[in-house]
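Form predicted on its own, single chain, as structure tokens, below.
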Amino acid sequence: MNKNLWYKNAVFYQISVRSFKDSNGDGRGDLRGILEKLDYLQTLGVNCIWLMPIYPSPLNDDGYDIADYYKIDEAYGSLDDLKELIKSAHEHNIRIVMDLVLNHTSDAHPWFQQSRSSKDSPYRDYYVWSDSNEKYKDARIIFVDTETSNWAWDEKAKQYYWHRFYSSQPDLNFDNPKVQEEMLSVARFWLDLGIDGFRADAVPYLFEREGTNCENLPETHAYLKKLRKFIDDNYPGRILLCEANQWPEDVRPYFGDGDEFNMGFHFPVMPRIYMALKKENFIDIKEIMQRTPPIPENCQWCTFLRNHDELTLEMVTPEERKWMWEQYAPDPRMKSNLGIRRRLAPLLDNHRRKIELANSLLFTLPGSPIIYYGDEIGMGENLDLPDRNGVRTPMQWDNSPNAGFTSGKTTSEFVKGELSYEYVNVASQMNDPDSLFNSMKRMIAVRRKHDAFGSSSMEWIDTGNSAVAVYIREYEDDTMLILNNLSGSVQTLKLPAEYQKSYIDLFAGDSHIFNEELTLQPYAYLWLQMEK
């Protein structure tokens, strides 16, 4: 594949910088901590890191409330630390993407403070102000647990300002050309430092129009195309990854004609992987993949099992949401907004084969996979912590005090119980050939060798057994047959005649002719390459 399309077969790794590794003993993870762990990430096999926000912030929304777009929060280090991290990561053949938060700032941002200070301020028009809180009534409220309106009254400005997330995150006014230019300048600043692209946060909400739900508007797409062109013209090979929690047909326009986003998260496939495991039936995955429209050749979906937010259930029916809560969130503390605030291992009962099977689906369905830090060792969550902090606990490096995360006193609580660092940590798993870490490492290595996994082609194979997801992935003359047993019992199936051929088992390395009945152990998976 073209080297500028590197992202099509990449394996991404998402890092909460504050929680990953502390290099100076102040109890908070930092950029130099990641620098210390690049060898580990290279060993795991990932080839792109996504850094969650490292900008100065009051941290009302874990850094997605930005107080300065051109600085790094001192807790994480300096611009020189970032430059050194980028340089060293590139020497490890690892790229780095950062969060670009276009839609809103923190209310602590100087732009907002000046905006509210006077109607004559040059920054007044950087935000969306109104005398009335009745405008844009068709826009939904996203943080239903905490917000009752998308408007907030500002006593100093004597007006309402518009916000789609927390009221401490006023929305920028993209109808102002100065704001549009400002955000291109922000992108330029970080790309000049050498980062490989951005995960663009909350992009459906940039513009507001009366009589619409203020999402996915034509004006939004026009601006995002402008941003992409700016990056392609000046920084070829760098990427834009779209965060739009929408149905696949509504995300499709964000790829444009291959001239808007390079990548887009496929949100709806994620809950359906969990649905399939509980129902022991692949139909929910098949339906959403068949509903996923084709995308331009230079674009790619991004898939994930878990991330830093709740496991979102926005893209399921109300009945399915209720069922998912019953199945996966029996304790009321596990719920958050329209989702579930839990990590991968506890969601799957810390059942090793289920965890591996979920990853087999992640690595073989169309799209480039993202691993959330710690999921490669089966880290747990801490439900005693508020909001989404329960899934953002410190990385568990070893079983020494404070998990090898810090030499000081940690500012965050660790996971407790059977998934705590005494039992689940990197050091013990790297030394154990049968560990989850080493299984993940093998899967990543196999996936990265085959362009078929980075292609967008997928064909479902009907074997008459709904408990086993069977599909073909191919690119040019590289053809993969993938089988995933979603059930906790032994399953047998017979391949249709045209697929009864000779295959190489990509993990065992041996060759098989499949013309008899095939038997799969509970939660077993097979990645087979058709012999030419």
Second form
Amino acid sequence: MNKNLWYKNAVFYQISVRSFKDSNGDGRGDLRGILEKLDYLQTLGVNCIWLMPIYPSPLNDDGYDIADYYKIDEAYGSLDDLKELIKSAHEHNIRIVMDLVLNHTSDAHPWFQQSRSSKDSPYRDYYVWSDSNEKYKDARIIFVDTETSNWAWDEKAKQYYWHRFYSSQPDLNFDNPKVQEEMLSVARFWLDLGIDGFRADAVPYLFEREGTNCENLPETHAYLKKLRKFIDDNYPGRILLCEANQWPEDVRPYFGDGDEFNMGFHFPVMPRIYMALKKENFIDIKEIMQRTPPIPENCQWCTFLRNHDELTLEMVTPEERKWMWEQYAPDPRMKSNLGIRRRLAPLLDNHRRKIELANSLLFTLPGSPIIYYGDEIGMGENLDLPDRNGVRTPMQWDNSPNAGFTSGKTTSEFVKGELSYEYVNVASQMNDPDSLFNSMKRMIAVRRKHDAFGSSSMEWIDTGNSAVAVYIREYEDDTMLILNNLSGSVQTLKLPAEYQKSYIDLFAGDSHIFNEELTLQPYAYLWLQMEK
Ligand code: NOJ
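Structure of the form predicted in complex with ligand NOJ, given the form predicted on its own:
Below, the chain from earlier opens the complete complex, with every other chain and molecule after it.
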């Protein structure tokens, strides 16, 4: 495979820098902390990390409110620390992408401060101002728990400004060519430092047009293509990963003709994995995969089970959303906007087999998987913390005071109860061959050995048993047959005649002929390679 297509077969790992590892005892995670843990990440087997925002920020939205695009918040370290981290990560065969927040800045950003100060400011047109708050009425509100309008009145400017997220995050005005240029400069700055690409935040919302919902507009795609061309021309092999929480047919245009994003998160498949586990039926996953249009050869989906936000339920019907809340958010504190602010392990009742099964789906469905830090050991959540902070608690390295996260006094609260660091931590799991960590490590190793998992091929096999998701993944002459028992009971099935062949079990290493009735234990999964 062309080495510039590395992302097609990579395993990603998402890090909240603030929460991962503190190297200097100030109680906050930092870049040097990650540096100390590269061996750990290499042992787990991931080969690209996504760093959540490290820019200076008032932290109203945990760093997605940027006050300076060209600096690193001192709490996280310096530009030299980042350079060293990139260098060392590359020596560990790990790439690093970071957040690029195009759509908005913090209201503390000097651009906004100048913009609001006078109509004559050269920065006035960096943002979207209006005398009326009646424009763009068809645009939905995203943070429904806190915002009542996408317009906010600014006393200083004596006008309204447009914002899709918190009112402290004014939207940049991409109709202004200077804004477009600024953001290319920002990208250039970090690419010159050696970063391997960007997870581009909130891209559907760059432009506003009357009479539309102000999402996925042609102007937005045109600009993103410019950004991609700039990267390809100057930094081949670096990538753009698209955060567009949209239906597959609406994400599809973000790949363009292979000339827009290299990767895009597959949002809608995620809640359907949880639906499948509750319903003990694969049909929702199958339907969404069949609704997913093909993407260009040089593109890849990015699949995930959880991330730093709420488990979003935007890409389900209102009935399904209600059902998901009933099933997975019994405590009202678990609800957040249109989602559920919980971690993977507690969502799945800390049931080891269910957690592994969910990961088996993650690793074998089309796309490159991303693991949210801490989910490889089954960390819990802290519902007492506001907003989405309950799923961004410090990484649980060991059972010493402060979880081995910091030698100082932590500024963030830990998880409490049965999933706290006393019981769930890296040190104990690395030593235990039967731990979740070691199962994850095995899955990642197998996944990375076979290009079939990174290919676009997927064929569903009908066995007449709707509780077992069975499919073929294929690349050249390497064919995988995957079976996932979504149910809490033993399932039997018989493969169709054409698949009754000899396979190697990729975990046990032995080979079997599957021509008889096959039995799967509750939540069991089988990854089989067809013998040639
Ligand atoms: C998406 C990010 O994932 C989320 O954390 C953030 O609040 C919004 N974009 C706004 O930047």
